[in-house]
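The chain below stands alone and is given in structure tokens; this is the form predicted alone.
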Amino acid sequence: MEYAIRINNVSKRYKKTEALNELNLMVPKGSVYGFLGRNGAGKTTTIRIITRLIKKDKGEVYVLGSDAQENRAQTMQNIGAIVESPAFYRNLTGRQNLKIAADLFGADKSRIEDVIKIADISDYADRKVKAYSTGMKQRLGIAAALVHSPKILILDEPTNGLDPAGVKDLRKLIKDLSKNLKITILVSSHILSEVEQIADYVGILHEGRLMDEFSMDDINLGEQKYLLLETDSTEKAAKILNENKDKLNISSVSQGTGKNQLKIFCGRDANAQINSIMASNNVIVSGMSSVKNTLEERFFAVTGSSKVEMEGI
């Protein structure tokens, strides 16, 4: 597998605070990578190191196979980024701000019209930025980040301050950029549901360390957590299942959320056998649902956080 960004053993300390501790991170080329962690986990510090806004204390950063420190100009040409919130000249129009961004990167002026279309800001590109909503500014920021045709786009907490409609629109834009332009996108966020909906790969950062890194396929196609079985007689079904626990490799059977439901903790391969044994014992099965582990559960498991602790992030 080719990697757009590869970080090896990177550490960063601010006085007495260790922001990153031997961080290792690999972002597959062409993917949307969800960089997930609670506020203060070290996400923005990592992004600032990748984009050369701050220096690392130790370790290595590679962008598209090149050492970011030794090839700074090439690294900056390959990366477009919004770190924290996009900044613009408020009394200039969106188009004028894009012209300034194009001049800074030495990009062709024709590219300005391209990114206006890509970010879908044609309707307000000639308005002054001071009249923009948060969502408009976010789209203009993405247009500015793409003006020099980078191969990697980095977005730091891009949904902050957006209303639900703005979040939905931004989510669609990120997916379109990845699918249609084949851009590698690193999205940092503390919102699990947003990462779950857009990411191909996820890295979970906690207290400056990468605790887990995986493909979302591991979640979407992962092992069954339990089988939710709905029958006409939960008492009879539970008795049959407990009598066949060893045969079906069932670890436990408990009452489900509904009065006609049972939660059966077993592997997915036992589902068909359970359905068959119910039928042979004249138990009517009205529903079977395989419940898998979620991204939320995996996050809490590797960080040691609880839902209560996460409510404020």
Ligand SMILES: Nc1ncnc2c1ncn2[C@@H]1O[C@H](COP(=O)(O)OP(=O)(O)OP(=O)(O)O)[C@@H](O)[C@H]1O
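What we label the rigid core is the largest C-alpha set whose atoms superpose within 1.5 Å from one form to the other. Numbering follows the first chain given and starts at 1. No experiment lies behind these values; they were computed from the predicted model shown. What changes on going to the form predicted together with the ligand:
Once both forms are overlaid on the rigid core, the distance between the two CA positions of E60 between the two forms is under 2 angstroms. Superposition of the core reveals a Cα shift of 2 Å or more for G258 between the two forms. Relative to the superposed rigid core, S286 undergoes a CA displacement of at least 2 Å between the two forms.
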The other form holds:
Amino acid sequence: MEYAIRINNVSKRYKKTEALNELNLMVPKGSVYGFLGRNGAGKTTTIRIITRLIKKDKGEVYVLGSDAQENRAQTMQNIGAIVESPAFYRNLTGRQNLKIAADLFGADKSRIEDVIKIADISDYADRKVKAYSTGMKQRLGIAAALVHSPKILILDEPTNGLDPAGVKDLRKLIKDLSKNLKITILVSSHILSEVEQIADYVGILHEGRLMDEFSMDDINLGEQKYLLLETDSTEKAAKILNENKDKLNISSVSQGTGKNQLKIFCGRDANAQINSIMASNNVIVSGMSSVKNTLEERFFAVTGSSKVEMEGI
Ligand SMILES: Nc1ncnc2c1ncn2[C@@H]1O[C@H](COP(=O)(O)OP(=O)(O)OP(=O)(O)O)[C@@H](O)[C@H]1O
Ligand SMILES: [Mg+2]
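Compare with the form predicted alone: the form predicted together with the ligand:
Whole complex next, starting from this chain.
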């Protein structure tokens, strides 16, 4: 596999705080990589190091195969980023701000219209930025980050401060950018559901270390944890299942949360057989769903933090 970003054993200390501790991270080329971690985990520090806004104490960062430190100009050309929140001239319009960004990178003027289209901001591109909502600013930030046609886009918690509709729109924009422009996108977030919905790969950062890194396919196509079966007769269904436990390779059967539901701990290949055995015993099946290990379970398994702590953020 080719990697857009590779981080090897990077450490960073701010006076008393060890922000990154021998961090290793690999962002596959062309993917949307969700960089997940609680507040203070070190996400912004990592992004600042990749974008060369701060220096690392040790380790290496490679951007598209070349050392980011040795090839600073090339790294800047390859990366477009919004770190924390985008900064603009508030008294200028969106279009004027994009012109400044284009000049800064020596990008062609025609690119301004392209990015206005890509980020879908033409309705308000001629309004002053001080009249923009948070969501509008975020989209203008993405347009500005794309002005020099980078191969990698880095967004640090892009949905912070957006309402649910704004979050949904931004999620769609990120997916479209990945699909249509075929660029690599690194998005940091502390919100599990957000990462779950946009990422192809996930890295879980905790206290300055990468605790886990996997593809979302591992989660989505992963082993079945249990089968949730909904029938017209829970008692009869449970009896049949227990009688056929060995034949169907079921490890256990328990009551689900709903009173018509049973949780059946078995492999995915038993699902069809369970359905047919219910039919042949005249039990009406109104629902079957395969429940897998979620990203949330994986996150809490490696960070050891409780759900309550996470919600308290
Ligand atoms: N400029 C700084 N000076 C001192 N300590 C810092 C500085 N910036 C970050 N830190 C510390 O480094 C650690 C990592 O911070 P960082 O901002 O990278 O985390 P984060 O994952 O981006 O968190 P958040 O989700 O809150 O944005 C934290 O303990 C933080 O307090
Ligand atoms: Mg941060």
